[in-house]
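In structure tokens, one chain follows: the form predicted on its own.
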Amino acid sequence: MPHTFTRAIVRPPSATFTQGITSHSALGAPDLTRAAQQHAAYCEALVTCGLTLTTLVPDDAYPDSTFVEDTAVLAPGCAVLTRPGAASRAGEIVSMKGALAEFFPTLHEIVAPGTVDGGDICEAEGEVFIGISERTNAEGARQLTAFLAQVGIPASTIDIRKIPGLLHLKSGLTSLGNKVLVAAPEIAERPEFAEYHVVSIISGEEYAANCVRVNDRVLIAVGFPNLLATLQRLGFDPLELAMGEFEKLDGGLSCLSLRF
């Protein structure tokens, strides 16, 4: 059983949301009104799962700022402000630092030349997998590994830079607790996962790999019947949410909150 979450930090989409970074232009332009509705439903789901929300003010200066997960790594006993790999997102750290200071008296920071996006960090059963990606580099991973080691959390790296479609590690890897991982087929058989039960995503359901265990529920994007049935068969309690507007900007369920 993963540790219990009691709080989450979220930030609604800003007025500039549709200008966010994307590699999915073929999906069409995001619709801000629908994105706001989907975000509100997401927040409602977190409350249903027992979390108290801290809602930050939308920040028009940063179109991607609704994806708050990328700005910090929160593990038991360890809070780290990241240094996002996209230069246009660097300023998002300032307001997040103030928000986290309320809850974490000690806050570490990734410094140049290291870069880390929180979406590349997957905590699983007391260990952490760090994705080396276009957003998280080896130096950032080294710094984060050292911070985690201070509280006894081991970390290992997984290079995803040559895997098409994986912006972040958690675009293709989720820990559900109970020694269960959901993984994109390209990484499902990695030796690091030998002690886990790995649910490999089928073709056509790749986006669903980014699901989220929140206490007794598993948040899953709507429209992926194979993974939904698999989770139910394994004894999980999925909660489906529409995520189409965030998918258009390479965002997933985990991206929209910092849970602790």
Contents of the next structure:
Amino acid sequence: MPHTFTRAIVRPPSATFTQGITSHSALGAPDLTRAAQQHAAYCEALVTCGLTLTTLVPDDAYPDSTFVEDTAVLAPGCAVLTRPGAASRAGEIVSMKGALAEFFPTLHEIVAPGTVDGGDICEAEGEVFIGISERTNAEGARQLTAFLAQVGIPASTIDIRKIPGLLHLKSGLTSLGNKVLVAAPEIAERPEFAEYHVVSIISGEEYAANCVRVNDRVLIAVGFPNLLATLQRLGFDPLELAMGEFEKLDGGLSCLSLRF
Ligand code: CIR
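Form predicted in complex with citrulline, following the form predicted on its own:
To see the whole picture, the full complex is given below, headed by that same chain.
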């Protein structure tokens, strides 16, 4: 069951968090104290959803290392350490490898010249969509597809490089289970999604497209009433979280944890 989890790995923002990569400088500089509070509330929400957390030590050498999702892909029967596409984030995988080793005896690795950011990987109903982005290249997608094929999980790619404002595929796509996807309007009509009920995000709520189904709940960023009401109408149970400090660094709800 892709949305049934018992554990998650998280890493609180480090002292250098405010120096993380951003394309959203217009939103202002992130505030470390508020980021730490928002992260703590996020962790509390995961516990509320029934998860046991492994909390990694914040790492000042990597300002973006709180966005742990980008360093691994965890699918049923398959764990892959990524090779992040941003040079400043490459070293984040070292400590993640150690953390994952405790839970995954077999850990595949993406190797050069492949690059993959976990934020580009969207698992839905037993299949995986891989975003080709500025961070995930075709070679990385090819390697990941081969690893997934070994456990019978089919994968396909979606090129998002020409879509403004989407850092990762999951910045604009979420699988909620029950054959429901939440998608940015630019990708909502993709033929790959023909078998799904697609909730298309309205103008002004773009950031909310990155939400996360965790067991019986759906984590959603606070401040997006249209998506909130739509999810409630569809029978989901949303749990709203303040995400403002992470949005300033292009990060969303899914990037703050690796769930399994
Ligand atoms: C970065 O640019 O890598 C970070 N500032 C944000 C990463 C967000 N990760 C994600 O959406 N999976």
